[in-house]
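As a starting point, one isolated chain is supplied in structure tokens, in the form predicted alone.
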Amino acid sequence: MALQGQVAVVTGAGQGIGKAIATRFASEGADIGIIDVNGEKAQATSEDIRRIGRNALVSVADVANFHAVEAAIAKIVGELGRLDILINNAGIEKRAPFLEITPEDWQRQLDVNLSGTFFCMQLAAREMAKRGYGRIVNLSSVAGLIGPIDLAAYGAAKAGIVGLTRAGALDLADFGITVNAIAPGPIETELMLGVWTAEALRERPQHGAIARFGTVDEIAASALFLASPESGFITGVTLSIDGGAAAAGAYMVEKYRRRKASGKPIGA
């Protein structure tokens, strides 16, 4: 039980990546505060966390109102006693091209995926700083470490939080607080499987070393390491679970050529 008696937040935990992390926690001793604008969804979760045992309390708020995080994480630490780990997993996409990207939907992905990053790691960090002791892990994305088609909003938000991350690992490290992120690639989601088209699903495993999409489970073994006390020495970290995409960078584009060419993809 690496969270035994530990309180942690997850942001957007409602479905996907953020709910996989939070029943993970849960599941380790971790009692788990849920902040989400989907108040139904959240229940969900919250109620899947009770049955492996563990408390929930659910916040109906939206990260990019920064006083809607202050009142979550202060009925948060009031109802659950403290707060150790924070998991930033809220965040927003809307694709369009470069040219066609409006003023509005340019300063909403921005506000959600930075500025509600941030929002809650101040406000998370200074309950963390009067125990000397706190684990803090946003989620980032291979968006923002190669250059995404058609998300240039998304991709400049989750390229600040990686650069947020390392800012805020030096700031807070004086009061035992390490900040790392995950930039994981195309994960199995229930939205990515809700939106994508059955040949987009065939042909985007093609693209990364290894030849199939990540899962919700392994991005949540992850985040477990880097919030649990074993990782203590690591911090300022951007942790890429892609499928070694953004390692084989330009070069993957041939890889896929060749794949094709040869008439046997892997994984198909």
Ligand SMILES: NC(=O)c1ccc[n+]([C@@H]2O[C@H](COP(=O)([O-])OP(=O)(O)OC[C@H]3O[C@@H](n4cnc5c(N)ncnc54)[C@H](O)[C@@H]3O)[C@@H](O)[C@H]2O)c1
Given for the second form:
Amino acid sequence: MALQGQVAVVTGAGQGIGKAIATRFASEGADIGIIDVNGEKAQATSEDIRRIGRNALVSVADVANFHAVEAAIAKIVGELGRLDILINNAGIEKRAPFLEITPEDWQRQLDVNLSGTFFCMQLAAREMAKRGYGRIVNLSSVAGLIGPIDLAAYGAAKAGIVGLTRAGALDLADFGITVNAIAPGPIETELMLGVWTAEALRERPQHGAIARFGTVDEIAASALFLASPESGFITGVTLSIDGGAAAAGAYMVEKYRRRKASGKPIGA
Ligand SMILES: NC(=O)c1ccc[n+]([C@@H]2O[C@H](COP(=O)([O-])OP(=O)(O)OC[C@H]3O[C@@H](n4cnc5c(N)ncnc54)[C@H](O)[C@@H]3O)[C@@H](O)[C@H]2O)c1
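Switching from the form predicted alone: structure of the form predicted together with the ligand?
Okay, now the whole complex, with that chain kicking things off.
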């Protein structure tokens, strides 16, 4: 029970990675504040958390709206009593060739993924600073570490999160708050299924050293590590949980060619 008696806010906990993090943290003893635009899915997660035996509170809010996040965090702190952990997980991704990205799609991906992360960080940190303790974990992506294809807005926002994580780590250390990021590789969730073609879904996992998709539980485990009290000397770090994709970079192209040429089932 690494998080016994703590309160964690998880944004985008209605499904996918956020839901896995919220339920894992509840099973470690934390009460959970959920901020999500999808009220129905957020409610379903909150029911899962109550079945685990912890308290859960849903705030339906868009993380890109500063005042909506402000009200959501005030409500969560008011009802759950404190705020120890923030997981900035809410995110959107829209694939488009560079020459065809619309100003609206560019702006929305920056607003939700980057500004939303900053708004939640700032508002949660104001609460955490009062008690001199906090753990913030931001969801970046392998797309923020190496150049993604047809994902310029998403990749730029996720790279921005790496910089924001470093800046937050320096600015918030004096308040007892650590700030770290996780950069997942391909994880099988609705977000990923929504932006990849069937062919990409077959091929893409083969481009990591470990030739499979990651699981939401593997991301939840790394979030728990960074959010736990024992990780107090880790701050400003972006941890890749990607089966070696970022480590391999261009060398993976060669490894992938050899895998294919071997005729053996890839990723078996
Ligand atoms: N799935 C992957 O392969 C992968 C890889 C790298 C990074 N990530 C990142 O992990 C995070 C979670 O991804 P996922 O695959 O679980 O996504 P998902 O689409 O399955 O779930 C995202 C959740 O966020 C909520 N949400 C979306 N926009 C919101 C907003 N403006 N305000 C509040 N809530 C909002 C959605 O309602 C949903 O519940 C994202 O930040 C994503 O960029 C995912």
